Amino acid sequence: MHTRILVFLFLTIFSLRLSATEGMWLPQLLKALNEGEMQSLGMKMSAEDIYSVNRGSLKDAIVSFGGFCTGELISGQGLLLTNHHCGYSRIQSHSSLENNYLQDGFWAMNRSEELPNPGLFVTFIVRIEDVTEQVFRGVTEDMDPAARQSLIDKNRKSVETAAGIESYQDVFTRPFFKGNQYFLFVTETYNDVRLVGAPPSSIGKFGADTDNWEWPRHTGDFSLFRVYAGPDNQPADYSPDNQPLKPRHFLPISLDGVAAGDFTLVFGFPGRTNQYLPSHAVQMQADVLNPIKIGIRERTLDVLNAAMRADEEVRLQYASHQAGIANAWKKWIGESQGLKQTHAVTKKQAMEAEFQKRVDAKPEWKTAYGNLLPRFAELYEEMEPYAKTMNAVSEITGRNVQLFQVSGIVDRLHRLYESQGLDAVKQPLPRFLSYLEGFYEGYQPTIDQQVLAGLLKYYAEEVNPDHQSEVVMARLKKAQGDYAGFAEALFTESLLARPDDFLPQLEKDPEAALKAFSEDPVHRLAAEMRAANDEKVMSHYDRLDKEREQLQRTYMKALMEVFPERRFYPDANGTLRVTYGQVEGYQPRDAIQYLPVTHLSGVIAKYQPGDYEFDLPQKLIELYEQKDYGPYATADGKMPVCFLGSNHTSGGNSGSPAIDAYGNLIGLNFDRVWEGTMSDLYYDRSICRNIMVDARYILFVIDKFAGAGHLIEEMKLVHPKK
């Protein structure tokens, strides 16, 4: 009895084994490494039903939708499924007071109706190939790592040029494993996408930012596209000639719903994990770098919502800004959370203890990995102060403040000018100057103003003295405290914060224009941080995260040799995978158990007339009165909204479908719920929910609310179930 307890608890504290939910496999692999357990869940398809080179299977109806997100084919004639928050730019790009397509919806009624997107596009994958011996030729683990890293990359060079690929095709390699593992991708993009349809923001966005990242969800949260191809149904630029792409595979969607317990499978293009990290690097995240980066979003949100629920139009003008920083700013207070909630250092730690025993136990691995982890705790402690300074200043000047982020994309421009002249300026300027034009529709100086006084704030008060510039310091002191005085002068002063005068001047005379740019005082200020940043902070954090690099590349491989018995996936890194799991609810804390999937009754409950979250339209108010649900109801009558699943999703799954057993859409993933948010750095099942929307209520949607039944009409609707 107690050598069984003795392992009990050594399976429970080290955690070696995955869950049967954890992972984001590559396709090509499943058939060595899941089928079986994927089987043991309820799938009734094969590993060649998802992945498959010689026929069209599930990876054919799967796309990277704007580099962003995922979206997936749901007819034969290029109709495309992703979320309403991946599409969102693009609805607002079309959107105005008068054709207001965020609050009001948007539909066509026929092909002509259907809205160009310049600069979206979609990408497939073609087939995926093991590179890794090719790309390792020559390669020896006593090479000096610069000269080790150029002569990977001369050889994934020689693997891409021989790919033997199609003139319409592209083709690139990506480093797996901390880079001891190498993959090769041949893909086909399509540029010509266009808008087909978009519920109001009062469904699409429901909820908005009180229920972002929340359980339980009633999200509509899902956009409709098209792609469109060549007469040869290859890729093409926009032309008013082009055809609806014919995809090799489009997803059927189930009517038969979802049931606890049922296999789900999500496949998209999860953006970037980090599984494998020591727990020095967990500990940091949680406990240093998340607050400091959830404090400066908070003074940014406080400004930005104030003014936007003062002012309909700057709602409209803000909603996509403000959503890309309040999601940032939630998810991290839920990852910080989730990891002391799962305890995830304390398990990360217990394993650590277990990996250095082993290895001190085999000679071979203690010479070649016993100081492995001693020198990550080592850099770590180095590096948390120019982490602390590097993570404040880049949310500074990098992505709160916009006329930072416009001075430097203006600043590419102005050194290209300075190295090259005035010729090399003239060919990306139409490029530049369509950025720029399109930044300032809309753009409000007043409130980013107000943004910039309360991080100016932050800067003086809470950036190591060490690493503040000196200039900034110095003008900053002159202000005496009024730092609302401050960014009122600067603005008044900049060219930046006058579009007026300044876009007609870089495209009349780019060369006057780039000089004035150099001297704007707006600029200056973020150019003066940034330089003391590079000098003070980031020549010495390069220097120790070039070793740290080093040191997870090895401690990488030798995980995967001290640990046998574990399987490993690699990290997302923008790539195609396959999550696997199971309809299934969770319970977040003591005594609340969430079930799970919710109904159009809880929108009803949720709805705030006139409030922007929770507002509703009154026709779905009527649907709902009348049940008025068509065939879209569950066999008792109600209307499915969301549902959850053990799947391990991250950013880039947003839009990616959620799949059957029998490989149909039964839904679209949109979210995480906010306790297991920590899942891109230490995935828990006990909490580690996704969210999805249910395809019934997009169905429904577009049928019985917006009236759209002639895009029912052109998508496969199946009942597998029955």
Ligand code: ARG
The other form holds:
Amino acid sequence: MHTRILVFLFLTIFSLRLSATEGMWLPQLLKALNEGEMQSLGMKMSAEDIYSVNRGSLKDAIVSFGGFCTGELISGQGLLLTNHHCGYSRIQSHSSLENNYLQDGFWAMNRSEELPNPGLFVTFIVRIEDVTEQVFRGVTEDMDPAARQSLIDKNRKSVETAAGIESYQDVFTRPFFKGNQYFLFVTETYNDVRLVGAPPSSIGKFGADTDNWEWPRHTGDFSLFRVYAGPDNQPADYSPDNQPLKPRHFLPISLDGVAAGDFTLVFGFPGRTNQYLPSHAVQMQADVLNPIKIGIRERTLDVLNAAMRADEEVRLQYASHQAGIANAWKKWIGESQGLKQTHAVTKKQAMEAEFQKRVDAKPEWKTAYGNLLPRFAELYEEMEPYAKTMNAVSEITGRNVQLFQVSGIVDRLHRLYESQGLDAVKQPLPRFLSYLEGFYEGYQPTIDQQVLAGLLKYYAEEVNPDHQSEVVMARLKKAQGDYAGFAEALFTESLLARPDDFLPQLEKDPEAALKAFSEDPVHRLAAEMRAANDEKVMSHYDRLDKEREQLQRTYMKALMEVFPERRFYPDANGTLRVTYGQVEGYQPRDAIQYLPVTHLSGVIAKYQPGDYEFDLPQKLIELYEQKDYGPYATADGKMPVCFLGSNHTSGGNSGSPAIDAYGNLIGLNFDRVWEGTMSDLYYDRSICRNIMVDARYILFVIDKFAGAGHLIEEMKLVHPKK
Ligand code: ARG
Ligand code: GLU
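Having seen the form predicted on its own, please provide the structure of the form predicted together with the named molecule.
So here's everything in the complex, that chain up top.
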């Protein structure tokens, strides 16, 4: 046989098989789909131990933390563990130059020292039900899409109403498998969540952006909070009288640690993945869209990094904003590289060829699904130019230039004012004001102005001329390439750049402030850019995207029918999922093998006194020199720090517990390896790894480093391996 055909066959067979560790599974379906495989990987529990509606199970210890991370209960008194980077903006908001908790850490030595966090909430999942049948009642294939959608919406409403929840619970339904299935969630949300402890950033963010998304890793990325409840143990707004929550379940913590090959379960709330895209979409993401977003953020980061290096106070003020910009920037670089390295597109194409072959062989499939892939190809080609501009403009106006974001926020208020008058504005105004106050905290107009200058240059030079705003371009032309001068002039005149004037005015006389806002030069510029984008790009993009979405729903359904031998898991959508794998290293490149566990000696080896990423607290160095590890060391006297697993995780899984074969906490998920960040689009067991901080390092830092032994006392430490 031809080698090309051989390679093709190999890839086809290879890509149809799901690796044992791939997938983000629904906890209520483990019994049917995964229990056997999990046990073959070493799990000693049953599916019931993980998810049960009738008795306490692991799921009762897991919460969505603020809607963007995961947390878990680790004591009977509401103590909650999550990542340092998940608690980061809260720690930052309690920090000042005098009381710098980001830099020095924070430890409440008793309950009264715990710090409330208005707006922060945690959500427990009470139960999950398949409501597909009820949601699709009366829905037929030949329905007009709008009518179909409105019937589905109506059915969802009535399913939710019929759920019969308690007054302190919430209920919602969510689409799965691209809208082919629906599940209902009953949840309980607690709003009184207080900061209990955080290590200094030199431990919690050790390695910062240089090490972010990388292995070997040495970060103690954890922080502690406590969930408070009303007198009946039910959700209650903040009150000094609230009592620590008594959770239905909390995770015991294993002191026995991990070894290569151990079973690992990661339980949490992954945000968004796209595993079932056609090859064209993956190719466009890797080769076209990621590079655009990366390029824009690089310009922003040049400005932010220089400003932060030059000024201690700016470093503190911009830490969180910069970390957010840098995080996705680096992830996209890794994603594009990983997709190339694993030949994801070629493998997807091979799978698609097999799909087409099977479909063409069966007349009713051929009619229903035969044109899916060819139509995808046309659609993505048509969408590409619009997608490029859309991504660039949304990066510029929605993320990188801070004042453009403010303009977007205030614009909503302004529209309300224009359409419904002043009274309509007064009601949501306090909410807007407090949001804006948070937004402006530590805001430095001169930094933002430089970011704007760089991105206007980008807009003029890189964005498709057919999609640019004529108004903006005419003004830039007049500036004759002096983007810095142009941005400076805008900022000098902008009320938005002077929050100390703008916010009080908005509060006192919203009518006058909104009128002034509508004339604000920075807002005008952002509005012109957005308007041109809406008119020249989004009108086309949205139309194409609607068709794409319908195609994708049909394609998902088709995949499940055409490949009955495959097991399917739904894309992440912010709902509770189980992923399982093993402690294992990997081979990032030819001839390089990564081991799966790092140690405190590696932390010390990276130490650079005075460096803002690799500095260390003196106390940690002393503990290392004295080998003062208490009961938290390995059998051979080492202090473990981080470990790798083959769990299929994503953004949102930060703060998720890593759980051993018996249901004990062994670690805390906080990252993935750079080579494998493409697992959001394509999972490959050879390089996709999640990174966890070892529970023993967390205990060591709390106990030995921080002297917060009272917290250890409320936990339950166990020795499952003995
Ligand atoms: N990469 C991790 C995540 O996606 C950690 C991010 C926080 N750390 C940082 N240096 N930005 O959330
Ligand atoms: N750090 C990520 C988060 O905040 C988790 C890492 C990932 O994307 O897998 O959720």
